[in-house]
Amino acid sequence: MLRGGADVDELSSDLRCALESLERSQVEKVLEAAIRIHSPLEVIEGLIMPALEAVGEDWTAGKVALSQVYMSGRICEDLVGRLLPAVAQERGSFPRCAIAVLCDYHLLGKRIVLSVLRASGFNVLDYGRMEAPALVARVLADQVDILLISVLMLPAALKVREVRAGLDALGSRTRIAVGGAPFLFDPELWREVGADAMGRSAADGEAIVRRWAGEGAP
């Protein structure tokens, strides 16, 4: 997490700005300009998700569209690739995980913790977004221990709710971890869902995962 300050204060302010002016070359200079003083994953989940997550409170408040929504996001996605770690060697004996964004059109959360996953060796199915029964269905057909669901909207994060349901009334023993803002806007919202576990970030996904794992599969 980036540490307060000035510096800090205006890089996430000019990055907000950028992202609601959908100004690419902007938001470029500004990830350029914090990289030289954070680490990669410090400036993602410190300043790029919390200025999504600002934008679509933005979005909840009347105050911006939609589609500047989605497309921050998705310059977003672009730009953090290059700040991402490489896939590292899977390991070999490990429950079966799977990732997705529950109808939501924010990829990067999910995008995000999967890197990280692989690059700590985890195999990881990535499903994309996905519809609740829709995910229901393939978490069944592929026999996954572990599924992580990244939600940004409040409205997607109920619906974790329906895929517990589907989930347990077909006897599935998977456990889900969720993440997201509407999560850490309200720190009990996770087990009202029905999930099993809740991250605040990409390294308490993997640290869930590990655990897990390490407690062997359902």
The other form holds:
Amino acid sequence: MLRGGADVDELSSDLRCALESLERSQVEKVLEAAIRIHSPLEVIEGLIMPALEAVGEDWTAGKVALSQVYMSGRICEDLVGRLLPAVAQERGSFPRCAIAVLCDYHLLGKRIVLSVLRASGFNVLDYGRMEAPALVARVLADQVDILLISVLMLPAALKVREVRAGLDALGSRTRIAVGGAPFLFDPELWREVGADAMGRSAADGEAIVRRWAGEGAP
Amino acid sequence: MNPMQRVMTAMGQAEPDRVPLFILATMHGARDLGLSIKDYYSRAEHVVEGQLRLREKYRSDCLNPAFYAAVEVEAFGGETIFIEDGPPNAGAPVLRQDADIDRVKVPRLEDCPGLQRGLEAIRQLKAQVGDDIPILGSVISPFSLPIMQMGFEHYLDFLYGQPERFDRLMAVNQAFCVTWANAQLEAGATAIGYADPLASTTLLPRAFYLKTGHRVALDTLPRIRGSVAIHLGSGRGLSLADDFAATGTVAVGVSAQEDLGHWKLAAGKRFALLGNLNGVEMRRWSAEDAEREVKRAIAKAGQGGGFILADNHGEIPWQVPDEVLLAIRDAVERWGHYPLDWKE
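For comparison with the form predicted alone, would you give the structure of this protein in the form predicted together with the partner chain?
Full assembly next; the chain just shown is listed first.
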């Protein structure tokens, strides 16, 4: 968390306002002010992550639109990459994490989650779009601990089963978190396909990764 | 009443003999004919036969010879990717850079075999059913089409970053949309579904939509020479009810994530409602689930007409079994007859 009192509250409030209105220059000003008095990791964990989590909660509650989630994630991702480049090293050891779009041609959801994770200072392997067998092989080859799968279409969501079965058959203990529209419309679907968790928003995805990282690699 | 009378009465904000039911199954026709989805869509005759069989089986109050959304991108030079168990997807974006938008031209319908098959299917169905059963046509809105033309991520960057090029792209897409919609009406479609998922407040904030997609809808719908119904493809839109009314839409498709009762109040009698059965959950419904959901929807929105029972997305997923669709049909027969005197 960030040290300090009123100045932190003010920075947090300013960042939330700037992200809600998608004012990139204002977001940059707030982050530059924060960097002058806090470490990069403190800025990310105390300022950026809570702000993006709030955006995610608002999305889940239907208070903001997906375009706002996307744009706020992109703005933060760009600025973190430019202003706070060394945070991944500062985080130290972290489970290997990868993200993919499974059997689907809709890439926006993955892009949003990736932005939020990168804005939070996490290194994530971006596999792009993959079919189930290739994804299993890639996860095993890269020794991935946490696999995030994004889908839009119901047939693609059902293919998570194949990934789970493929990983299990080869003795992998990789944890799978899923997200995307079919899981929002059917809250039981993620269990049915063998996922270990479901994120309703990109911020949920980030929270799942952080929680599993805290529990240690599987 | 025949299906046309039933639907028109409901659309006129009066109570027909029973709540109209639109089972918006498309790919199920392929299954019934024993064809792959790709083969099914390769000939208009397949879709005609499929739709007639599905209508016979589910007793839906419409025919829905929509092919697949990506067919419109084929007109712009795009490719379609077929899968075995779901709707075909648009392939790689056709508008990859700014110069592509500056150069893009309005496609001619006669140059796109997929669109011609769609028109032929409507013509053949019209010849078979005449004015007894409504035939639905469909277009993707000029505002939402770039999701497939450009890719969603690129389009959002474009929308927020290049307002000056937006009007150029909308002019091209609008000309195409209006021509395509009117051709379907001339072929025999009764009404046009205007799929505008990006209008949904799930995807865009209302204020931004009012400056962009709503402006486009206000200008596009009056150019279509027939009834048009806005559909948000499962997205939320309750706060847009007044904005939709201003476009002249005759109906709005309602998300399963919203309350049909709230929509009924918001719509007044300005437009009808279509929805809002959850197509994703439907896959694993029992007959009891189907009956409960049908009763819920009818109780919320059926009173006084102005309501057509349907799924919330505008297309029944391939994975939904016949048993569920038949259970929905039976539940409408049981609970959909007017007056709805069982309703408290």
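Quick caveat, the model's predicted, so the values are computed rather than measured. In this text, the rigid core denotes the largest set of C-alpha atoms whose superposition between the two forms falls within 1.5 Å. Numbering follows the first chain given and starts at 1.
Next on the checklist: So that I can tell if Val209 moves, could you say whether its C-alpha shifts by at least 2 Å between these two forms after the core superposition?
Outcome noted: No, its C-alpha moves less than 2 Å.
Next on the checklist: My question is whether Asp142 is one of the residues whose C-alpha shifts by 2 Å or more between these two forms, given a fit on the rigid core.
Outcome noted: The answer is no, as the C-alpha of Asp142 shifts between these two forms by less than 2 Å after core alignment.
Item to check | Core-superposed comparison between these two forms, Leu189 Cα displacement 2 Å or beyond | outcome: No, its C-alpha moves less than 2 Å.
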